[in-house]
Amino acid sequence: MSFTSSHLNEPITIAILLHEGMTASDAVGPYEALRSIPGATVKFVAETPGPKRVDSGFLSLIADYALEDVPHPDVFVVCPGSPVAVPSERVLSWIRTAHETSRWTTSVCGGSVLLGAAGLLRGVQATTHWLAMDQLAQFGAIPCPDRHYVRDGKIITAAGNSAGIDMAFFLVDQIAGREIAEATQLLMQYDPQPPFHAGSPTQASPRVIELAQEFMQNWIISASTSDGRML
């Protein structure tokens, strides 16, 4: 649900970067919260507009805009693509240009690796998916493996895909205020009560960590196949 009554603020453009082979919730989770910001227009952008088949192979998200259509969003969310994809210079250039004028530059999961590749994380505290944490230091970032999301200046990085929702609520608070953020949370009935406590490497058993690593390896292998479906 969106707010359209007395809470209207100045117009704000939010861009969410999509890729072929991405995980759907990296984009959809933050979108569900961010779209409730009064005056916000959310635009799904990609290097090439059109449907983007996600990692399962069963679902597509549609990018209505090319990168050049939204060069200076007020807020943008960088999602990661396929684990075997190498970001193009065109995508990295768009990230740099958008960051120059953005109010908030954000990422979800491995999207922070793209921020790093674009040169935005040197000396910046950041987080990412736990399996990609080692890559952050390669770009000069200061890894924060125990944080669900990290703000450093106007850059906010979130850990694995579910952390993007928490980051988005933080953004709603910063832009529209706590009441709007809490009302959005209530409308989404976001009150996590997972049946297990295995949401981070510090909580999961060694066997569960091993299984997760095997799952990721299968994802990487499947991303190299012609249909892109998970094995």
Given for the second form:
Protein chains: 2
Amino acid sequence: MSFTSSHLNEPITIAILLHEGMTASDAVGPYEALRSIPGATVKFVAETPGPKRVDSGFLSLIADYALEDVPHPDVFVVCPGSPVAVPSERVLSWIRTAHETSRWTTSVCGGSVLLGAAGLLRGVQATTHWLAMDQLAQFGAIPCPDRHYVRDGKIITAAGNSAGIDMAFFLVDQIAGREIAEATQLLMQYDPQPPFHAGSPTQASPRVIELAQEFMQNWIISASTSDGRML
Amino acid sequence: MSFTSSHLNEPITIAILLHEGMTASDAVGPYEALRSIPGATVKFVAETPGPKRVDSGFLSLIADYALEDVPHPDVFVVCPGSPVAVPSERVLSWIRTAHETSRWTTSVCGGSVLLGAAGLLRGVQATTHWLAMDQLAQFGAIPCPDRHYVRDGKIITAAGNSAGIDMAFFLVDQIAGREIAEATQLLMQYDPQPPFHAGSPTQASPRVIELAQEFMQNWIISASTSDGRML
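What would the structure be for the form predicted together with a further copy of the same chain, given that what you showed me was the form predicted alone?
After this comes the whole thing, all chains and molecules, with the earlier chain placed first.
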């Protein structure tokens, strides 16, 4: 897909990592901006190709490719799996290999924990979902809890879920230039006007933070004791 | 899925309409907020159940249900199909029937054109994607081009694509209350910080507007002459 032939960049491959039990918009948010990069092919990859049922149990996204089909993407986006999933060595090994040759290595939400587990974040400034922030330091990362997304060299990590959209626009600008990035923002009419402002722990009330923690606890219990769906 | 048992609302069914050739985040954006409503079951519906390949050709979303499986959702979200798709009478009939008994009838992006074609917008204040605004009046709607989302009675229409996220948070508040809505926003870390500000025609430069129009024109030509994918 391209704006016009005059905007054709060189062909690039963008891989987005899907998992069973993941959060759908961790992948779909960044994808919707990245797909606009002229010359880009986006490949959704997973350990096994096919439908991935998301955390709510209400929707499946299809990964067209196995990890091994896309060993050297130019750009890749690591989304987290279920909060109780232990990353497989196969996934970590794919991340390491892909990072060796990537132009950009990125993560959304708890995906930075996978980058850390793969050994990529030692001494690297990084962020993640606010509820996972404590996990970053154990991998030698320099946690940046106040940042929505953080670039350190060719690694970009985004905070929770929708921060991935903003990170993706930063990336479109880096790869395709500001005009294409802004035209993409206009086509997506991304002029956010949330009706209230509780999107970060510094904005939310103590009661709302407590509710969100309670919710996450329920999710973890539910994911640990069932097939991973939140019911 | 629920926050805790103390937050259980009555069970409600939310239907989200998928199509072949649609834009993925038109559906996934609102879904990610709406799924948090305690007691809610989200059902992705389509004319025929199964995988729906999205406009870029890079991803498929699976509709688990046929339209007829969910004739009376409490809430439904109408997403648009490909910009060249003519809505089928079956889809329009489902929209009319669902609207008869719904608590909330909603649309994202060009989905309001489907509501209009179904005859639901006569004399109703509504919005849509900025590039589709001219189409609203032909259905007797009162276009509100300056609004990100518009509520008129039980009908809520959102502007282009990501405006559906903001509309969904408004709906979560209406159905489940402000605390749940804010806790959902916090879990999604929806604290938007776009790196530039071109998300509406009033913010974008003339050159960026021109690029976006050019892009849409290419999309329409591509969708008209191929299998609907933008390549």
